[in-house]
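So this first bit is one chain, no partners, the form predicted alone, shown in structure tokens.
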Amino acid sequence: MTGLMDPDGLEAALRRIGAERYHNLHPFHRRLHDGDCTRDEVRAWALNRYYYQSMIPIKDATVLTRMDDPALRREWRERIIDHDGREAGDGGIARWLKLTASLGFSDDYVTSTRGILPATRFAVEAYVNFCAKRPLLEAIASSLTELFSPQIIGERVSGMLAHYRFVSRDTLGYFTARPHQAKRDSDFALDFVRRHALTEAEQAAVLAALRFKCDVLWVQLDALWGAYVAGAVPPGAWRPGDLVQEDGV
């Protein structure tokens, strides 16, 4: 930063971070969506990504506790409902479990998180801790990766349907609602940041928060590449062939 920006300048700087650092640029993203992953690599991605998805409502709950304005809380709690659902079997987490089940994992194994990579756990928990401990403005700014997610979701769904016979629109159902939800959420968060980042220090902090969130997403793909493409699976993590039922998959 070289000085205080107006809201449009701040938004442009945030969008540049996405253009330069969002995880659609990661080689594993390209490998997954171009059809170059093995079935086991897709399994590893879905298994590890579950932990991120499952912790999002917990992260959002930590943010909610620091909102004094009931209108803000009403808006923010929709994010929790999106993932947890309004009843058992509803919501994004349940739809993600439908994907992992279609890939041969039992729900008990997935939800136990026993097989996830250490780097996945560290990155996701760092994000939850960030949102719990940092100022509200920074926690909200860190969610602005949602500005860029509709593009990656479109690439993910079209690419996986085109290249992998073992997935379907039904098993990728998690992504059906996400573009609308992400647009709603990012519109709210961007408006909040534009209105409340009023000093150079605050603007620098929100830019750093978004860079941090991009790093959280990037390092999860780094871990998948190292373990399942390069073959350096760490002790305790899921290994191809373990706890997978091929029948019916």
The other form holds:
2 protein chains.
Amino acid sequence: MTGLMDPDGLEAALRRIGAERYHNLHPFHRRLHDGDCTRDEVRAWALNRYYYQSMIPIKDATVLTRMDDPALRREWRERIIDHDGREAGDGGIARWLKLTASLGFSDDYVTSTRGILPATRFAVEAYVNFCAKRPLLEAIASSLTELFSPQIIGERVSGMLAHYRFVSRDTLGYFTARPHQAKRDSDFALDFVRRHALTEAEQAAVLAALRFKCDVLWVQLDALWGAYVAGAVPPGAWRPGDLVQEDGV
Amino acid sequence: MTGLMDPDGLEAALRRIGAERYHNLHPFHRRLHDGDCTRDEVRAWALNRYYYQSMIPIKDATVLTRMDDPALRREWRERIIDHDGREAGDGGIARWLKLTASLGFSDDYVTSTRGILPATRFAVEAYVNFCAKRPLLEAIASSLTELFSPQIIGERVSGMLAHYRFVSRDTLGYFTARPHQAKRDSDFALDFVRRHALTEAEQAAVLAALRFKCDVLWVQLDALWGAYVAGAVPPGAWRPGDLVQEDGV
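The structure above corresponds to the form predicted alone; please provide the structure of the form predicted together with a further copy of the same chain.
Below: every chain and molecule of the assembly, starting with the one above.
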């Protein structure tokens, strides 16, 4: 235990976790944005990451169920709207499907999630369960990886556009909207955590929640590395060459 | 779908899943029983596998909550007794701690689970959640990896005794009891599944449950391989050299 911190001290401790454990430090992230991934590695990343994207609104709905203040719910529900959109074809999930389609996957295959890595599934489910079962303060704190995402997204888009002829600003449309949304959301969540984590136990729980969330992201890149860079695809998961429509690329 | 199967056809389909996806096919298993693991790799395996062992009685308790027949509960509760023992120092979990202690870990460190790989935690939690949330038939079917375990345990014990001077028949005591228990349990579970999976949908769900469970085991070995064979230990997990008492070995 570090003893009771003031809000600035707590924020600094949260930012240190990001500096040590956020997945921009993972070799797969560097490989992706440096242009060293094969097209199949980019495909596997997009296919697996779809499952994470698709479960975020469900995660956020479990958080909404513990908010008894309409103002708080109005704020939080924006996250669901961002991902699900205001109409068909709109929102982050639909934009992610533009990316996977541009890489040759049918929407049916992607949304079935039957080709994803088991480790992706278990990590994402762990995140949803964490937010459903832990106190509201910890569920909100676990979203704070967004503090670190605007920078990673900027790097990723510019790196991917520079290096991969098979992606375009249009197919990466998901990321165009995210930095602004992530900034708004993480400002809100950080303010909430600064104001509500007032005991040593609450502060320790908040830090643990952010570490847990970093693990959720890290495990996904570890699994992509093992399966598609090291080449040990687990039984049942998508294999390069399977089920992609090359002429769709 | 394969169409409705008779019980023998269903059993054959279940056994085919084992032949294709059980973790005896994973390179880490072969490395472990062939004597090619370093002592630190064996340590990491034992440390991580402890978490799996420790959650089995909790998983089995969630299954008990859905059994409305006392005879069925009497049968199933034997699993909890096997792991928790009839008194302190007895049972599979206590025997597993003998193994980790012989490898230099304190019981406090092992039972805290703070050094395990996040992928281990997420996979094991996924198993507990599966058994808590899915219908009883699927929860029972997910235990059927035990159909395949007596053979793997025999291989593992003889291989480990032959190759590692730092293990003994005494420290591997966990495995001495398991083949008999696993045979009894899987006979029961297989009979239950044969008698209760009577529709195509139930049979498909039973097969999916066993595939899921194979994934739970496979992910754990993938994570050990990535962290301790390939050497990419994720942030926060046990690192070779940390926290082991060499003179305890």
